[in-house]
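Only one chain is given next, in structure tokens, and it is the form predicted alone.
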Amino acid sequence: MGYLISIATFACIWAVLALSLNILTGYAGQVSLGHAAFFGIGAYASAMLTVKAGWSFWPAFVAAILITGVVGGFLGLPSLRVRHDFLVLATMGINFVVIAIFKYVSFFGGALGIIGIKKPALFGWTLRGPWFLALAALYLVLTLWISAYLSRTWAGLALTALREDEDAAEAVGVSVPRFKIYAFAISAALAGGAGSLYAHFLGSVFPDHFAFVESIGIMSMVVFGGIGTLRGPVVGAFILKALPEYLRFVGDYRYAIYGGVLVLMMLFQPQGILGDNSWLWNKIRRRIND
């Protein structure tokens, strides 16, 4: 039971990652893979604010996602200056040059990281097990509640519009450059709480946590699920992220079932399982309409 707790817990927080890079990618359109430098920058900073600095969890994981959101709104910058596939590149860069900062500085433990960090605490009650997962599924219906409520503000209109067409979003008057930093500061605050409660879960973090390939897996999530939805990166994070888990059986074999099965969707549900338009959520509909 406690194995199967544990899964879900990772679910619930990769879920909260897709869903944040859902935000900046999904709604406007700013392609990124380097989203695990945020979840790392959010689980270095509660880290440290706990270990080192003294801190309780809770003042740190507000912190952590307030710290994560200025850096992310900061390192929105250059895609102020590019496009596309530059996006890409200078997004991939920011999340190498992220990771190599806290395995080369000693202040943030270096290779060895930072150990010791405490499961969150409340009314004296230490949250473990289904506790723990109870918060993280807590922090995921706040996730999904702010990624339904911008999508219907006219916030989540200018995004649409900056994710359809810069230029023509930008002739209608909404202001490209500000909207850009905050899909970038939305997108990493929520990937930073996630940080937080991965950090406290596992008890120790380690540079290798948030490499790049950690980025490739949390975009699979979203484009997987149905990118541009609510739903989408929410079952592409349960799907993809247990998969692997309950494939162990297979030993390494299980890496290439879960890359066939992403191939496979890529060539016939490009939209994703979930997505607007895809087989199964037009039946979906249908059998819901009838």
Contents of the next structure:
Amino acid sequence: MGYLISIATFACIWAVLALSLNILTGYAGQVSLGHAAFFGIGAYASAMLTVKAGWSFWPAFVAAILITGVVGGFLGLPSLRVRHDFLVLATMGINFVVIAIFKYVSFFGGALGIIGIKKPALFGWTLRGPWFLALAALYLVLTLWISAYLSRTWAGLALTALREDEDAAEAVGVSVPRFKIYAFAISAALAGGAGSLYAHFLGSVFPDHFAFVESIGIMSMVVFGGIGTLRGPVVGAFILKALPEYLRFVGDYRYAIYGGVLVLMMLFQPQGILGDNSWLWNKIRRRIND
Amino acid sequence: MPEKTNRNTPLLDIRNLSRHFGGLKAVDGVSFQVNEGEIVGLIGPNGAGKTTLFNLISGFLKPTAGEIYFRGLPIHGKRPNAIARLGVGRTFQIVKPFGELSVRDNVLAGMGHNIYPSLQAFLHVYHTPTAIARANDILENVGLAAYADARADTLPIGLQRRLEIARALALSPILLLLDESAAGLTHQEAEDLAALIRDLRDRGITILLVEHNMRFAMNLCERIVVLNQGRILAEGTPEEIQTNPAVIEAYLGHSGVVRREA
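Given the form predicted alone above, what does the protein look like in the form predicted together with its partner chain?
The next block holds the full complex; its first chain is the one shown before.
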């Protein structure tokens, strides 16, 4: 039971990561293969603030979200100069640089990481097991709500416009640079919160947890489920995160699965298994309508 | 809103404008004005610098030298989104619809110009009854009402050109820049478009259009500016332009064989 709860908690955290990447890549069209860097920045911020500065979880959680949001806005600056495949390379580079900083700057604990991160407490009562899962699930619901609301606002429309055509977006009054930075900041902030939860759930953080392969994993969850939708990243994260954890023998091949998913989806269902007009989603909708 | 322009100030005042790409002088010392309520045509052979000039006015290119004033305000060096928000709408010669959005949402995207600079853009939902009603009005106006819910990239090219206009109209523009909106249209479609443009002018929108279709431009515009190799070759009424020897030579070469445009 404890094992299943633990898998479900991971799935919730990764669903938030997938949804946050979806805002950047699905909504605003800025393809990033460095999302694990934001995950790591949130985790390290929260770990350092609690372990080294003695803060309690809740303010550290909020601070991790804010810090990662601000850093994310700055790390989005390359997107103002480069587009498409060049941006992909730039974000990959950012991921490597961030990990290197965690690893080689002793202030961040170096390769030994940070250990002894406490679980959150509420009114003197430590949140563990199902209660921590409830916290992670709550944060997932909040992220879902933010994603859904954002897509309905003028800002969401501006993001879609710049995804579809940057020149045309400028021509209707959208400051493309400003909205790209917004997208990076929001996406990073949400991922930073996921990082904080991860750090406090695991009790320790190490640089390699946030390496480039993790970015590939998050991207494959978004693409597998269906980029641009809400259901897609969540379902993608639950399947691709929970399944390899649950089926141990599959877990050994996790990175092969992530890579294979990306190749197969691009070839056969680029809109994802549950994307609009995908084979499965059309079937489900027909069944519901009947 | 800035106060009404002084009668004597031209709406658009282009002074000695140049844009060079390396050794190529795409626009080279161009000066002309557009007055409120006019329909002005910008014509010229391929490579004359028409689209470059449009991109300079709308801020997509920075001038190498020279100035652009809109309602007396310098706009050279401003970003395109800022110029758009001042009331300059434009279309693109190679259409740039927001393809995955519905036709109506394309227009709505243009209606957000006042809210985008503010963080309020994150609070307010865009599908409000008033906004939708206004978008529908604009679509009705350009004859796209029947396609409001269609995905923009599924429209045939002629209708996508209309959508470009509809999206620019959503800015409530004072000046509308139309980049070859009649390209590829049938005779009837071009007639309809001309009627629409006249109607927009009658409702107070000043029009500057780039046109390749000579008959279309001659019938529609009150004043024509002819560009050739980045410079102004002639300026005047359609009648004056049609009989201007320099224009005839630029278009037809030295042979002097005058052929009516189809």
